[in-house]
Every structure is written in C-alpha cells, then in structure tokens.
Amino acid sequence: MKTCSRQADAAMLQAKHEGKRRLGRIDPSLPASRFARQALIRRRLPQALESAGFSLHYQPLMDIRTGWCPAVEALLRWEDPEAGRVSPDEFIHVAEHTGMIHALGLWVIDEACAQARRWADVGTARAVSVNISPLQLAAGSLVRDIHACLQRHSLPPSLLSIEITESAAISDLASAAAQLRALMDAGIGVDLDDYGTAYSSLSLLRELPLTGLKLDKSLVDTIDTDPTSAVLLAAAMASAKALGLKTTAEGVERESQLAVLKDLGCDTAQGYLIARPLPPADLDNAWAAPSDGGQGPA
C-alpha cells in the first residue's frame, strides 16, 4: 500500500511538473526515478518545518573595497532522516508545487532576523538578505509579513535585505513593484538576483524598484581571461551605477577575478573565493570583528 501511494505521488508530481491537463502514469520503476524523489520531499516537507529539520547557513558578501564582511546571504539546508541531505534544487520546486513555499519562506525570514539581532546584540551587526521566491510576492502579504518578524526581533529595517530573481512567475509586475517599493522606503534592501542570466532584462530595472544589483556567476566566470566578458561586466555595472544600484559580485572564485572587480568598481563579492555558506558559529570564526582593520577572514 505505501508503495503504491508512492507512487501516486510521484505520478501527481509527474503531471503538474509537465503542464496542465497531463496525465501521470504510475509506473513500477518511477521510485528510482526524480519523480519518485519529489514525492519523499513532498511527504516530508511538513515534518521538517514542524521538527526544525532546516537550518540557514550564511554566505559571506564581502566590501571589494574594505575586506570586511558588512553583510551574509541566508541559504536554506535541509537535513532529512528518511531523504538524507535534500538541496534547494529539489525541495524549492516542490515546496512552490505544493503552497509549501509560503510558511517555509516565512520560517526563513524569521530566523535571518533572529540571526540578524544576535550578531547585533554582541556587536558584530550584519545585514541579512534572504530569497523570495515569485509565489511570495503573489500572495500579496510579503511587507506584511516582513513587518512582523522585525517587530518580533526588534531588528532595524536596515539590517534586511530581499533578494528577488526575476522569472516567469512574476506574472504582475505593477503588483509586485508596490510591495518593493513599500519595502524599500520602509528601510530595507531589494536586490534583483542573477542579472545577466537569460530572464534578466534591462526593461526589468525600469519596471522594479531596486537598491542593488547582483550579477550572475556566469557574468563573472571569464572577466580575468576574456576581455569581451570583462567588457559586458562593465556595461552591466554602468546600468546599475547610472541607476544608483550597489552591485554584488557572485561565484567569484579567483584572486584575478576580484582584481578585475575592484578596477571596475564593484561594490562586494561573494563567491568561494571569501567563503562557503556557514554555518553561524562557523562564520564568526572565521570572520574577525570590524575593529581589526577590515582585512577579512580571521
């Protein structure tokens, strides 16, 4: 019985993932397969949200300029008894197929503020940004939301960011551009994720209210070795420069690219080059406090 609820599941999984109006076939060798995947992640997403099975880790951003580490990006892990370790890649979808996308989004928010006002409270304050997924914004109650996990940690709106990747999804853009805008004059940071990937568009930074910009890994990969890369990296910066935006630099993983970075002006960077995601404690570590210069990684 329990197998073939499996899969059902992933049947189910299997139609919406390819459309409306699909059928899916339940079929003898779908537990191997991805689809049978998504249907463990898909039982077990409540259970992880109800017995604290997600953890954030913290990618550092550092100052190209400083060394320093002024904010970290909070990043979604997922330990799972019965599924082991289940990346973003699988249980994002699922979580978006199901609604579960919702309190797992706000779950997130809260604990990066929490996050957020322990580092204030010991005095090594860090702006925390997290992703909002498109299905956040449609809903319609994001500022709401974010409102009320400042208030509860008492955190200054400055110590927030949002970081929103354009896609698809984001079906009302008017709509979505009120919330931001809302959010930005409340205080807190709106960073536009990935530009430079295929559904990043410069009609986007007309359409969007936005504080920064962060270009996409695969912008940067080449800036030390092909000078039409570098050239386009350039153009990007010019935009989002002309347009008051702070850029952010991902996947940096060379002392060159960082070089080319800081020539350009690049405001941060982030990439394993300055660190991995952490783990809190892990993070404050390695990272010194801002009294020792600004020199970086401990």
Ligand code: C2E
Contents of the next structure:
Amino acid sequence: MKTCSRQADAAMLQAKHEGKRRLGRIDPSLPASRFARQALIRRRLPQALESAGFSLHYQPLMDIRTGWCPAVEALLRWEDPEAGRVSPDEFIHVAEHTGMIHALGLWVIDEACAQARRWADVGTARAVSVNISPLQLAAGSLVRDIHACLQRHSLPPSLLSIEITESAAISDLASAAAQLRALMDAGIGVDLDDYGTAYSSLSLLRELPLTGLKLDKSLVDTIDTDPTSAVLLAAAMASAKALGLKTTAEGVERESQLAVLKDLGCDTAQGYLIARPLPPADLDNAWAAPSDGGQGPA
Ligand code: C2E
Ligand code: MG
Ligand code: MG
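Now that the form predicted alone has been shown, please provide the structure of the form predicted in complex with this ligand.
Let us now look at the entire complex, which starts with that chain.
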C-alpha cells in the first residue's frame, strides 16, 4: 500500500516535471531505489535553504566572434548531507510542486546579483543569466523582486538576464508578455531557453518580447555530422535573426560543432567544449576578463 502511494506520488511529480496537461502513469518496473530517492529529496529540500545547502555555479557564454566570455549562466547546485549531490533536474520540479520555488528562485536572483557585483568590483564584470521558473512568472511579483535585488546590490540592469522556458510563457501569455516587456524596458535581457523542444516555438516568437533565443542542445547535437540537423538549426537561426534576436547554441561539446555555428553566424556558444559550470572561485582562475582582452581556454 505504502509503495503504491509512493509510486503514484512519483508518477504525479514526473507528469508535472514534463509539463502541463500530461498524465502520470505508475510504472511498477521503476526501481524502488528511485522512489526512495525522490522521497528523500522531498524530505530534505525544505531545510536546504536555511542550512545553506544551495550554491550557484556559473557556465561561461562565449562570444563566438571574439572568443571572449562576457557573460555566464547561473546554475543551481544542491549538496545535501544525506542525499549527496542532487541535480536541478531532480529537485526543481519538487520545489515547484511544494511552492518552495518562490523562496528558492528569489535566493538565486539575489545571489546571482551579489556575485555579478563582486565581479564588477574586482574589474572582471560579467553579465549573469538566471533561470526563472514558470511559477515565478505566474506569481506576478517577478519584476518587483528583480528590481529590489538590483537595487540591493547596486547592479546595473545590463549585467542581468533572465532565461524562461517555453512552458513558462505558455501558461499565461498576456501576463508573461507584460512582465517580460517591463524587464526589457528596464534594460534586462530576456532569453527563451531550450528553444526547439516544444511544438509552439514559432508562435511564441511572435507573441513574446525577447532579446535572445537559446537553441536547445538537441538541435545542436548533430549539426557537424548530419546535414539535415544543420539545415534545421540554420532555419531556427534565420527566424531569430529576422526578429532581431541574439542566438546562443547550448550543449556545444566539439570543435566541429563550433565551426558550423561560426559559419551560420551564431552569436554565442555554451557547452562543455568551452567550460563546464564552475564555482565562482574556479571561474575567476580559469577565465581572463574581457576587459583584459584575454580569451577563454577554449
Ligand atoms: P538549462 O537552463 O538549459 O541549463 C543548461 C544545462 O545544460 C545545465 O544543466 C548545464 O550543466 C548543462 N550543459 C551545459 N553544457 C553542456 C554540454 O556541453 N553537454 C551537456 N550534456 N550538458 C551541458 P544543469 O545545471 O543540470 O541544469 C539543468 C536544468 O535545471 C537547467 O537547464 C534549468 O532548466 C534548470 N535549472 C538550473 N538552475 C536553475 C535555477 O536556478 N532555477 C530554475 N528555475 N531552474 C534551474
Ligand atoms: Mg538556462
Ligand atoms: Mg537550456
């Protein structure tokens, strides 16, 4: 009986994780260890904020033309004494389900602004891009919260961007569009993340105020080996360019992918080829600041 309710719970969380209007199916073949892990994550997550279990790692975003990395993406990390290292793919949807995402999302924005301020103060200014959950957009206080963080850390809006996912925007298009417009008008970047993973991408480009498009790893994976993939990526990039949007390719792992992206005129590359997400101290050591004229290790 207990196992059954745990399985139902896991199926429901999985359905939420995959997006709206999905059915969760109980899969008896899933190992019990996976249910136990999910239960552990649900139990440990509420204390993680108070016990300083979270940190941000930063992954460089490389300007393909110059080789410099004037910006980074902030990626949440959680290290728990019992659960060990837990990846965002395991805990973000749990935080969304329990409502904790609001406090956690605010902590992320504040910490990213604090770090961007530290970099600016030591002469290695980097813009920081922060992932925003659909629920943060739905709550309606995002614009106010972001302005409060910028003010608290005296950070210029040009040093902050947000990344929203397609599902984030779809749930309430009019409200999302108004908030994104307000952020853009204030000089904050707004990127559509994981572009190419949902069916409504093209209509969203028309509806949403955006400054950039992040092309999902699945679109980028085989551009150097499969001509059809390269054609599809070129088409997505042409749409972005026609709308005046900056393009970022996600999940770049090989030089040959980077060469294709360069040929296609993609603006920015992100991926293990350039650097993995790093704690701020390692990033300081590994990367010369753009103002020094230095280039990354890629
Ligand atoms: P994302 O925003 O699309 O972030 C990119 C993910 O791809 C990151 O995974 C990054 O580590 C991974 N990645 C980057 N380059 C490569 C590569 O070359 N190869 C491969 N295989 N992977 C690469 P991560 O850090 O596990 O984050 C997963 C997702 O969790 C993120 O996807 C984002 O949707 C979500 N997430 C992370 N931090 C936050 C946060 O602070 N708030 C919210 N709401 N979501 C977050
Ligand atoms: Mg992202
Ligand atoms: Mg992405």
